[in-house]
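A lone chain, given as structure tokens: the form predicted alone.
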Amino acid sequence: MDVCGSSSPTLREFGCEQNLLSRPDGSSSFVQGDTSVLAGVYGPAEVKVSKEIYDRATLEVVVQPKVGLPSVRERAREQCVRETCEASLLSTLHPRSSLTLVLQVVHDDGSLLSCFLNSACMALMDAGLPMSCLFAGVTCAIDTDGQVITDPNAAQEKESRALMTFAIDSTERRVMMSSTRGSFTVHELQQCIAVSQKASDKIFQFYRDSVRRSQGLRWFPRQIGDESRDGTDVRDDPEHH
């Protein structure tokens, strides 16, 4: 986390591991600082009809507390997800279909939705399902100084007296969604939109990064994003060939 000036933000450490899990179809396990989740992504499979969409597939997202019961704030929570993932997957090439993202708790040091939406994503890219494109979350506050920190951990949001999170997708670095509370100006809610549109290109990069070392890659799918860390494309590269 870092209070950020006109400078790149500074993000704590990333960790990602997919496919640990057996079970479900697609799985990650993801670490920004001491904040972490599991993800879990089972389908396409057969929907109940009662649930049933003609035209594409239904997208069921649950989040799973690390204790007790999920409450007011998982519902809301599954609903910034699922308006996320409903955005970038390419739900209509399977109609008449279930896919359900169940979402773990394992610990939470603060910016927990952006770090459920990171979980959400990789998780989706190891099921290989087709997306439009991918998205990063990222975590602003504003604290009482009226300076933005990216990333905040549970102290600095519990001080904050503004807090907000952004879903960025990879093409166009356009706000696929937005969650808010606390009070802020528009001055600061469009600096907070900038500042998220630049960490989510360290997001992304990790992204790239993480699924190059887990599959062997040397290049990664125009989709998704290959622009090298210089700007150029890495299939121009004549090592590639």
Given for the second form:
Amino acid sequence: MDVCGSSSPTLREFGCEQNLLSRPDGSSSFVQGDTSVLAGVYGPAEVKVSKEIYDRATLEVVVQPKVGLPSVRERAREQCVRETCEASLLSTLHPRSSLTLVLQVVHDDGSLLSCFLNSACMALMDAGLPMSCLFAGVTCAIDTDGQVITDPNAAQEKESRALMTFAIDSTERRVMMSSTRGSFTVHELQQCIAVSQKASDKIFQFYRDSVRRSQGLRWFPRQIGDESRDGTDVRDDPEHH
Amino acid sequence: MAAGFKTAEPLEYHRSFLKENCRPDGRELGEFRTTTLNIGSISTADGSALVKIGNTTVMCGIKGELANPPVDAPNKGYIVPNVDLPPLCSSRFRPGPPGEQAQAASQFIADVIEGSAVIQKEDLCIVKGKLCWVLYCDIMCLDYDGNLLDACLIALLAALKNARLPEVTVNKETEVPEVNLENRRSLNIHKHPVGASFIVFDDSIMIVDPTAEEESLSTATITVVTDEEERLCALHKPGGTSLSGEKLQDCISRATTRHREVHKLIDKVIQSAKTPK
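Structure of the form predicted in complex with the partner chain, given the form predicted alone:
So here's everything in the complex, that chain up top.
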């Protein structure tokens, strides 16, 4: 069985925009290759008495598909995203309040759940909600030859015999959330987790860069893994003025 | 006095037991509750099974209906699982449309059926492009005391093994399918996926087979589904505290042990149901 040859995982080119919507308290748009998700966060706001929790905030996640009404598949995704966010948010700082996270699918070209997680994290940051850690979503697919493909597109997902999405936390790089489809061996699972952890380093660096430059709405058209990052500040950039 | 302490400080109550490395119901941290299985109790269904893991009771009924195969896969049938959590099983479920937990459980079961290839959908095809079986697998929880997903999987697997579908022939002249209810055949089960659920307590302690109280106090839940070749069919961890690699490995090894026990149980029950005939 062949194993993922390259040591550094290749992710599709991605981009992010924050604070693009005026009504939500925090919003973000996250694009991975052709997959694009728009996230909006409202909160902390008033909560219905039936839903309130006395010592923490109540987080509600709504996933809106591109076409049609939300179905059972969206509910399962909502549960995954909600529990990941609840684990990283310091919800005890906002008791008896509600936090609402709305995820709108703009285009689905594979790795949708990891795109949800990444856009959710950026939107929660944009809303200024207190978090104990950030999280990054990474999808791995195992194709029929046993190769591990990170960040697969829709065609690669369809051909794969196993598909796994992990949410990796920023503090200890451990697995916060795991959602899998298809069957695989324990060895393949460990490989995919290792690959996802490496990929999450790049995603966290991207979050950092993105927030630093969020005054200018910039896209990052270069492939992650570029060594040309030189740490210049956006204020020194002449074209920014 | 203990009952008062349990209601006022449930977390401390459980912690005091965990310090002694046991749980309020006397089990060890790695011990599963007694699992009992009963099959074929619903005579109107093509296959049925009732599972009890401790107090958690789940019933699965399988009905086969005829339909046209999907356009993009004319040689495949359908398997439609549905998990129902009625208000009967616990006060936390209200009457009305299925809540998030029921829908997420249904999606999980559907993913496990597809991922583990427990039944090949090609076996459900009767006439390519014209007629196929649709297996409606209705999984209903009768008593909710934690560890729903494991019970649902065992019930589904046992019901599928118990299911006997009538033979269907298509009348050449009238093109109408004829169902022979007397002549029934069992389904061909390729794999036997069995799940094991764990919770993480206080961000550090791993507990196997949680009850409903333990689930409500947990910081993370994990379900590992394995098949007889020690391949993983699902690793379901919908968020919560992060897990290290060793803890994950520990869960997987416990899941493989559990698989052997449950597989033996299912085979024993199916065997004993056949022998009186």
